[in-house]
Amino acid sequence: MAALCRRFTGFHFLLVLVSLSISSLVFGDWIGDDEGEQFTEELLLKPLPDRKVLAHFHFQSTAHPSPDSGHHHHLFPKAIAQLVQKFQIRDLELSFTQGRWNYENWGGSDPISSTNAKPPGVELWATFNVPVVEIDTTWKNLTHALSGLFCSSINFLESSTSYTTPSFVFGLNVSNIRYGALPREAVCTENLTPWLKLLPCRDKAGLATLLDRPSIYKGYYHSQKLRLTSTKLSGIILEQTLTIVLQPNIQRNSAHSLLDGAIQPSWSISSMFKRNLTGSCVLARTSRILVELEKNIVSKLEELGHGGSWSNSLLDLSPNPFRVIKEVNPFPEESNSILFEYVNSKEYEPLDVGIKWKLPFVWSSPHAPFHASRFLMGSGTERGSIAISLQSTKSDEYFRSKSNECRMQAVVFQVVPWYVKVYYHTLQIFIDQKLQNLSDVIEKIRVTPSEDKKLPGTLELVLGYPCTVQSVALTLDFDKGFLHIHEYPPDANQGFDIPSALVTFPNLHSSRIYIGDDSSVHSPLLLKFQEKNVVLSYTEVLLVPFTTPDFSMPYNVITFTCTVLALYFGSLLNVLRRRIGEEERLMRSKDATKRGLIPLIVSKITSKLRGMPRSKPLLIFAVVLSVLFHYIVN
C-alpha cells in the first residue's frame, strides 16, 4: 500500500510538472516577453484652464515579426492582423471624433493636440505596398472592410469623389498615399464597441472599464482613433488612443469657492467617470496613470516656493505618486511641464486618483505660433469665397526675437467636394491686410482642379512668410454647382459640408524629452511625446447653403395624376360596363314591387279613416301635416 501511495504521489507530482510546463510555454509570450507580443495601457490625465480635464487614453499593442504572423496571435487582435495582410497596409490612421478641439484654452502646440486633435467626423488616411495601378482597388475593399468592422459609413470614402492623394502634407509617399474625410459622420456607441474588442481585456479589466458611455459622450471633445504601423523589422504596431475633454462636477467644499469663480473645480477618476478603477488587465506589460501638470502652473509653483510638491498651497494631488518626471526645457529660463505617475497594480484596492485645487488660479496652455480660422465670404446661392486665416497668438518669443530672420513656413491642405467649384486662379494672399505677389509668398504649390462627379478639388500650397507677421489671410472664388435631386441628402436644407483644412507648421515640433531614461523605457505614452510631431492646426468644416429643390412637388405631381387617371379611368369603365335598358326595366319593376315609405304610410292612413265619420279625418289629416310640417321645417 505504501508502495503504491509513492507511484501515485510520484505520477501527481510529474503531471503537475508537465502542466507547469506548458503553461509557461503557451503564456510566456503574453506577459512581457521581449520576443512575443505585447500590450501596454496608459491613462494621461490633465486639468486644462477652462474649468475642464483632459483624459487621454494610450493603448498599444505590437505583434513582433513571425512566421505564424497573421494566423496565431495571443494578445494582437486578429481582425487588424488579416487587414494588414491582405491589403499591404504600410500606415493607416483612422479617426472618429466628435466635437472639436479647441485651440486656444486646451494648447496647440503639445504633443496631444499635435497627434490626437482631429477635426469632427471620420477621417482616414493610409498607404499601402502595392502597386500603384492596384491602390484605388485596394482602397476601396479597405474602406468596406473597416466599415463593417466599426460599424460606420466609412464605405462612402470609395467613391472617387470622396477621396484624393496628397502630395507633400503628410510628408509620405504620393503615390501611396489616399486620404478622405466624412465630416458629416455621427460617433455613438456603436464605433467605440467595435473599437473597445481589439482591446485583450476589452473593457472588463484595467483603464479600459472607466470608459463609462453617458460619461464620455457627455463631455466637450471626444476623439477615438486607430493607428497602425506595419513594418519588416518592427512587425505590426497598432496605438488605440481616446482622448476625451470633461467637465468636472463643480464641488463647493471650501470658502474659496465662493470668490469670482477662478478656482478650478476638484476632481477624481470616480467623481469624473462615475466608476472605480481596481487592478489592471492582466495581459498588460504595464498599467499606469500619468498626471500632468503644465509649466505655467509649475512656474506658479516654484514662485510659492513649492517646485515639484504634489501638496502644497495652492493644490492637493492624492494618492502619493509613485515617481515624479521632469521635463527638460530647451529654454533654461522657462519653467518645465511635471509629470506624476502611479502604478496601476493593486487588484482589490481602488486608484482614485485626483486633484483638490485650494486658492483660485488663471493660467493658459502653450499655443502654436498662429491660429488657423476658416469661414465663408459673400451671399447669395450661386458664389461666394472661401478665407482661411493665420493669426499669430503672440506665445512664442524665440520667433518674435528674431525679427526679420526668421522665415515662418505653413502647409495648407484642402479639400473641396466637387460641386463647389473652386477658381484656383482667384487666389489672393493678404499679409498684415496688404495683397501680396503670390512668388513672393508661394514656395510650392499643388492644385487639383475638380471633376464633375468624378474629382474633388484638392489645394496644397506651402507658404513662406516672416515670423513677425500678425496676419495671414487667403481667399479662393467658387460657385455652386446644380445638382441632380438625387444626388441631395435626405437633409439638403441644412447645407453641405466642406472638411475641415489642415495647416501644418513644418518648422515647429511638439517633442518632449524627460529627465531619466528609465521612465519612458517601458511608456510608449511618452515615447510617444518624445517624437518629432510637427505641430498642426485644423480649420472649421465649412457649411455650404445650396439653392435646394421643392422636394414635395414630385410627390404632388404624383397625386394630382393619380387623382385625374382613377376619375378619368373610372367614368370610362362606368360608360363603357353600363346597359341602360337593362336599368330602366329593373327600374320599373322595383316601382312595381316596392312601394315608397310616404305612399304606404298615407295608404295605411286612408284604410283607417274610410270608416270614420267626415270630421274626424280631416282633423287627424290635419294633425299629421302639422307634425310632417314641423319636422321638415325643424
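Numbering follows the first chain given and starts at 1. The term rigid core refers to the maximal set of C-alpha atoms that superpose within 1.5 Å between the two forms. Predicted model only: the values in this text are computed from it and were never measured. What changes on going to the form predicted together with the partner chain:
- Fitting the two forms on the rigid core leaves the C-alpha of Gln494 displaced by under 2 angstroms between these two forms.
- Relative to the superposed rigid core, the position of the CA of Met377 differs between these two forms by less than 2 Å.
- Thr563 is among the residues whose C-alpha shifts by 2 Å or more between these two forms once the rigid core is aligned.
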The other form holds:
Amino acid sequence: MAALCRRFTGFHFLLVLVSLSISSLVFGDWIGDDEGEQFTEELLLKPLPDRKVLAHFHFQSTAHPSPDSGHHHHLFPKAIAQLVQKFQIRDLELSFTQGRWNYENWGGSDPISSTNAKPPGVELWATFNVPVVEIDTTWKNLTHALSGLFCSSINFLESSTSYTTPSFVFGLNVSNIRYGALPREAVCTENLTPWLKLLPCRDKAGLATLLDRPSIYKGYYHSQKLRLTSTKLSGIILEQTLTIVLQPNIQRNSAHSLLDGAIQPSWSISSMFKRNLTGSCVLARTSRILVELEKNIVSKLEELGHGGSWSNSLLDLSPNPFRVIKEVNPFPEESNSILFEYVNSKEYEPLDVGIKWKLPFVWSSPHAPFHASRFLMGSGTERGSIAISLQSTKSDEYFRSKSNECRMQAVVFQVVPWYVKVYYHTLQIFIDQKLQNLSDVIEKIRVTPSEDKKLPGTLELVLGYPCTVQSVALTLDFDKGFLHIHEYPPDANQGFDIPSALVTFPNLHSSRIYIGDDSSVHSPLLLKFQEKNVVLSYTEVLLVPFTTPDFSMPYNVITFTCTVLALYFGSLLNVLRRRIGEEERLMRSKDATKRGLIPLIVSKITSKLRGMPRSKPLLIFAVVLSVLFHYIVN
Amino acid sequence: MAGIRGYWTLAAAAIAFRILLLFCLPKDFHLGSHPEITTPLTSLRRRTSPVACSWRKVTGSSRRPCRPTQVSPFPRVPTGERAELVRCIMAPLCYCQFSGPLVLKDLKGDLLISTADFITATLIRATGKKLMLSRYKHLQILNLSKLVETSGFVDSGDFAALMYLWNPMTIVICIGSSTSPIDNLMVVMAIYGACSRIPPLAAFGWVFAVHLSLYPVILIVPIILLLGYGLDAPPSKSFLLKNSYARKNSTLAKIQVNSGTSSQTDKAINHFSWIPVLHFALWVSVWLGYVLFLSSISLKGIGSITEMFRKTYGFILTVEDLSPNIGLLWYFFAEVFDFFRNFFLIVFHVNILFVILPLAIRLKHRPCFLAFVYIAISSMLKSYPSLADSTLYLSLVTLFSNELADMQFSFFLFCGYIAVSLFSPVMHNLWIWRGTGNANFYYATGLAYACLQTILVVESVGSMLKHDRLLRKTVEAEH
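Form predicted together with the partner chain structure, per the form predicted alone context:
Once more the chain from above appears, this time first in line as the rest of the complex follows.
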C-alpha cells in the first residue's frame, strides 16, 4: 500500500512538473518580452586594412529586478544571477584573450578597440556592493567561483600578490574595486564552452552556431569577454562578447588574377567560419548582423561617387542589407562610417553575408593619438629598467585640434609583481628625448610599493603634456628578486610575465552617434557604441628573465650548509672544552701502560675465547666462512 | 713599543685615496650592486627608494621635493614598504645621511661614510693603545717583562687602525655606497666606550648598533665584562699563582717587608665593579628611550613601533630576502622545504646564541677579545652578511697580534680571504650576468668563506687560550 502511495505521489509530481514546463514554454515568450528578461544576439563584421576581418559577437542578456521572479530565471543564466547575488557584484569584467590587438592596423580609437581590445591572458576587475572590510574576502571567493565556472586558473588571482586596488584609472574613484591579471593564462575551448553555456541557445542555434572551434582559434586575435552590470534599477545586464580577427581564405578571382596580390581578399560568413548561418536563436529578441565600413573606406567611396551604396565599383556586399545606418560626425566635412544591417530571421535559407572586393584598395584604421608600448632595458638577470613609450601617431584628427593650449592627458596604470622590485624614485620622464622635471609633467600620482610576498607594486600616473609632443617615455629601474624554489613557475628559465600596462587618454572618447533611427536604439551593440568610452590601449606583456637556483639541489644545500655549521659549532666547543693541562697529565700517566691498538684487540679476543666452550669458536668460524662464501659468490 | 712612524700620514692618505676614488670613478660604476658590498640592509639604493617617497612627509621641511607636491599623498607607502626603510627613516644618523635629497647622486653620503671609516680607525687605535698599556702593566706585575722583550711588542693599535683603513675591502665598501661603515662605527664606539669605561658612550654605541643591525645585541656581554672587570688581562689564576708563590717565598725566606708586590698582584686581579655597569644600564635606557622617541616621531602617521620592529628585526630574523650574498642562508632558505623553514631559522640563530655562554665563561678575563669573537661569529651566521663585517673583525683581530702570534693557519687564512674575495665576484658575474655558471658556483665560494671564518674563529680562540696557559706556565716555571 505504501509503495502504491509513493508511486502515486511520484506520478502526481511528474504531472505537476510537466504542466509547469508546458506553461513556461507557452508563456515564456510573453514573460521574456514583458518582464524584461531579454536576450539579443548581434554580430559585427568589419574588414580590416591588413587583409583580415574582424568579427565581433555581442550577446546580451538582461534580467530586470522583479519581486516575483525570485530565484527563477527563464533566459538569464542562473549561475551568473547567483554569482551577482552571492558576491554583491556591482560591476565585473572578465576577459580571456589570446593574441595581441594590433593597435596600428586594427584601430585604436574606435569603440571596438577601446572596449574589446584586452591584454593577453585573463583580466578581471570587479566592484562590489559590500563593506570595505569584506571586499578582499569577497574577491577571493569570487575568483574561486569564476575559476570553477570558466574552467581556468582565475583562482590564482586570490593571493594578495596578484591583485590590486586602482584608485583612479578606471574612472571610478572608489575603494571597492579590485583588479587582477594573469598574463600567462592560456585560453582555449575549455574556456569557451562554459561561456557558451550561459547563452540560452548555447551554440545550437543562432549566431553562436558560427563558432566553429578550429576556425576561430586559428585567428590572429581572440578575446572572449564577460561584462556584468547590476543595479537596483535596471537589474542585471550580462554582456558576452567575442572578438576575433580572422584571416579569410583568398578566393581566387579570375578576372583580376594579376591584381590578386594587391586586392583585399573577399570573404563571406561561410568561408570564414566554415559554417552556415541558418536562423536565429528563437529566444533572442533580435538577431542581426552588421557590416561596418570604416570612414576611410566610405570617403573613398564618396570620392568614387557612390557613398553609402553596397554594390559599386570598389566592393560588393552580397545579400542586400535590410537597412543602412550612418554615423553622425561632429565634423560635417568628414565622411563617416556606415553600418549595413541584416536581420537574421530566415529559418531555412542560410544568410551568407560577405564582401567581394573588386579593386585593390588600401586604407588605414583610426589611430589613438599616441601609440603605447612598453619594453625592457638592460641585460643580465640582476636588474633592469622598464620603459613605457608613447609615440605620436600623427593622426590627423588630433592635428586638427592642435593648438598651443591643447594639453594631452594620459593615465598610466601598471601593476608589477613583487619579485620585480621597482625603485619608484628612479622614475624619469622624457618628452621628445629630453629629461623633464617630474613635477612639470605629472599631474597626479599614486604609488603603492610592493611588499615581499604580500603586495604587488602599483603605479598610477596622470601625465599632462602638450598635444604637439612627438614622444613621451617613462623609465623605472628595478631589481630582480630571488624566490624560493617552490615559487618559480614550471618553466622557470623562460622568465616571468609582467601584466600589460594600461594607458588611457581620459579626454578622448570613442563614442559614435548614429542618425536617430528608432530601431537602432533597440540594438544593444549600437547603444554600446554610443556610450562615452575613454580611449585606452594596453601595452605588451613583458617577459622578464629571472635567475634560477639549481632546482635539483635542496638536499645537497641542506647537507653542505649543515656540515659547515656543525664544523663551526663542534670545533669551537671542542676548543672551549679542551683542558690541555689535563690531557697532558693523562697522557703522561698513560704512557706507562701504553699498548698498541692491535695487541689490545688481540688480547681482548683471546681473553674472551678462553672463557668460551670448545664448540663456540668453531660455530663462529663456520658463520664467518659462510658469509665470506656468500660475498664471493655474489 | 713605539707606534708606527707616520701613522697619521698613512691614515690621511687612506682617506685621501677614498675621496680620490669617489671623484675619479665614473658615475655608472655600479659597485653598490655587488652582493659582497651591499646587502638588503645596507644598500643605499634600496634605502633611498621609500625615503625618497616619504621624505617630504616625514620631515616636513622645505627640501627640494622628489615628487610633485600637489600630488595626492602616498597613503600606503610606509605600511607596504620594505623593512629596512622605515628603520632608516627614523634613525637620526640617516637624517644627516639623507640630508641631500637623493644621496646616491651626491657625494655627501660617501664623504660621511669616509669620515665614519676614519673615526672607526681612530677609535680602534685608541682601543689598541689601551689594550697594549694594560697588557704591558699586567705582564710587569707577573714579572714577565722578559716575555715582552723576547716576543717583541708590536703596536697593535696602529696596526689595527691601518688594517681597517687600508684594507681593500673597506675601501671598496666605502666607495660602494653601503651604510655598513656606520654600523661598524657604532660597534667600535661601543667597544671603545666600554674599554675606556665611559658608560654613556658605550651605551650610545651599543644602542645604535643594535638599532642599525640587530646582531650587536650579543655584545652586551663583553661590554658588561669590560665595564665590570676592566680591560683584557691574563687569567686571574696566574695572578693567584703568582701571589701564592710570592707568599710562599716570603714565608720561606722570612722576609718581612714584601707585601708591596703581593698587594700589587691583588690589585691586578680585577674584581667585578657594579657601579659602571649600573651606569651603563641607566644610559642604555636613556638612549633607548631617545631612539624610540625619535622613531615614534618619524613614524607618526605612518605606522606603529611594533610594525617597525616587525619590519626591521623581523626582516633580519626571518631571512625574507633571498637575494644572493656571501653567506649561506640565502641559498639554504631558497632551497629548503617550507615545512622546515621555521625549524632551520631557529637552528641558525641558536647557533649564535648557544656559544655565547661557553665563550663568556672561558674568555671572561679577555672581554675585548670576546667581543671580537662575538662579532666574527655573528658576521658569519648573520642573515645578510657582507664583506664589511669581515673588515671589522679582521682589524679587531690585529689588536691581539701579540697574543695570537703563534696562531696556526694564518697564511692559509690570508690566502683564503684573497681567494674568496676574488672568486666571489667572478662566480657572481658568471651566474648572473653571463649565464654560464649557476648558483652552485657562487654558493661554493660562500661555503669556502664560511669555512675560513670558522677556522679563524676556532684558531684564534684556541691560540688565545694557549697563550694564557703559556703565561701561567711561565709564571710556574719562574718559581
